[in-house]
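Okay, so here's just one chain, in structure tokens, the form predicted on its own.
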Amino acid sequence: MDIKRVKDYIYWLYYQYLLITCSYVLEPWEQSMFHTITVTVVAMVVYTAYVFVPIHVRLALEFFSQIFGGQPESTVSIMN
């Protein structure tokens, strides 16, 4: 893959981001504040999803396995 094409594609994605968020009409200091807040919010959402989604998925699986006839782990006997 050509480096120039990748660079142009990244510039195009950034331009699309500016158009979608309408931040191209902001002054430079407003743009930097807007980008900082946006990156912070996205980072918090990704962190929250990384930490809490697996816990909720595990709890949901345990809940539905109990509803549909699965045995809880504490009642499963170990057989030799």
Given for the second form:
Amino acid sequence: MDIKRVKDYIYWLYYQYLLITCSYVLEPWEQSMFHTITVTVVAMVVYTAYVFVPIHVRLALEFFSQIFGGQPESTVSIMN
Amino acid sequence: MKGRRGWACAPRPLPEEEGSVSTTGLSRRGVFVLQINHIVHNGGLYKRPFNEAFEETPMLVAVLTYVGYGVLTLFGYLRDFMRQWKIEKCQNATEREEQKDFVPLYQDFENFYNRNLYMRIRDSWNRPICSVPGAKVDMMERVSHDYNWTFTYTGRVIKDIINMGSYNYLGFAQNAGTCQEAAAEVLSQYGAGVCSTRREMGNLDKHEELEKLVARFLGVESAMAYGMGFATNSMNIPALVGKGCLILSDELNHASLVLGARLSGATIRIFKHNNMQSLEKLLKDAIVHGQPRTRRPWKKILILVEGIYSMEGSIVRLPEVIALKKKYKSYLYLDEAHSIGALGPNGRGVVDYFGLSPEDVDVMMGTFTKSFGAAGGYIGGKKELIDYLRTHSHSAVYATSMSPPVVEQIITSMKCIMGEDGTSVGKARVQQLAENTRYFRRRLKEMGFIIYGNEDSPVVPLMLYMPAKIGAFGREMLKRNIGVVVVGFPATPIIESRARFCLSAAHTKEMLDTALKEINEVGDLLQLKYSRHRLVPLLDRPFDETTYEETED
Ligand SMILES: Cc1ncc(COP(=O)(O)O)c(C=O)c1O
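Please could you give me the other form, the form predicted in complex with its partner chain, since above is the form predicted on its own?
Full complex below, order starting with the chain above.
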């Protein structure tokens, strides 16, 4: 029962995607081409995000911690 | 009226005296805010509430619509490329080999649109029917094996589709009943028609009877009937105005009015749809500046408006138009193609609806094609006007006269509306239509669709916006046995695609409920319930002075 609901929901999402991107009115071969392009683009975006976002977040954190009071703390620790 | 969500949009103060003209837009807007949900009438111009609203397109929807068109355009270019390099079979019209070096014929945007966008959803249009288009209709089933380039009939008939698409306002499209009997009798008595013009042998007593009846129905001195509504407009406007005259035309006027205005050779200026500020500005400019270059005054100024606009479902602000027309001493041409029979307590059109006098409208034009279930058009007005048209209008001089059975259909249905057949059937139909209209519009609004137009207009546009949803809506509704009309570019602006329902007195409550249930379902499936209930009264729509300035020559 639940699986059917999830399946219906996924199908509904897919239908909305078809309608909004207008791939609903494309011919099947155009549709597969369009889907391939969207899937590739989305996959690349996700992969890029996966690779680069953590690095950038870490760098940003370091940068801000340096600006806001990271510095004195470290001097104190050296003196100790 | 209280508690209704729609805005009662009170007309702005009409310039009875010069002072009020200069009220700034800002303070006027302030007045509007105060008037939400109050029905205030200005100087008694409106005798009844005038609730007309156009909800703005939600930003996200507009963006997504453009995205959709972008995808389709890209694929269109791809397909055109493939057709050109013979990778796929080219099915559309192309130039012949020996014409290759001439001006290209199929390169403009309209052709591109037809080939690559319209063709994909073409199955939702021009569906052949095989019964009388009454409240229910039978449709021939057809399939396409090459993505809508060609269709073949399966031989099956889809029975009893609820017809929400015909301009059958009063339900006179019937193949049984008194109108049909009378028409059949006249057919055996007079034949199908005399192949001659009214000026020569074609003038029958039935025609004169019809014209007298129309004049009585409209409350005008005299009237004249023509065999075709479109030609009534396009051939009579040139007879009324010409060079040195000015035509002020609503931007959404029907093609026949546009054609007539262009054929006349008069200068044409366009005012914003139903926008009285825009109209007044044009009138004032015309009076102050006169004709371009020579600065002579215009010979005549003719205002062209329609009663109900068939794409927006809006009703003309007739009281204000008439006040402006009187103030600036111009003429008014009112096309009642959709409103005659469909509006007003007696079914006599917008003039009746607003409780005005027919004498205030100089040229009353209308068609018999919609409410009367027949064909043809009429013009009513002063006797001098009609006598003049009888001798000068092209369609009076050259066109063959109307077919007597059609005339009889009009006479019987008109008498029925007037109650002269001794029954109250006509009156009941007019009331039924008004009831159906209110009910249907209210329910759709409650469901959360964006509905355009006046709450009393039997034309109900439901906004779809996205191009794929045009096709999907038509198909899904047909699957559920409901016939609807979907409209897209070029009949509407490119992002404002819509479905248009036309209500009829022949629809019963059960039919409407069935239709509403299915529309609700399809609306959920296609996510059409865009409405955020933020309504903009027509007058508050952005009024940009520069947009019509460019029409000046
Ligand atoms: C406003 C208006 N005027 C004129 C006509 C033309 O009438 P007919 O269809 O009778 O030629 C139409 C028809 O659609 C119309 O909507």
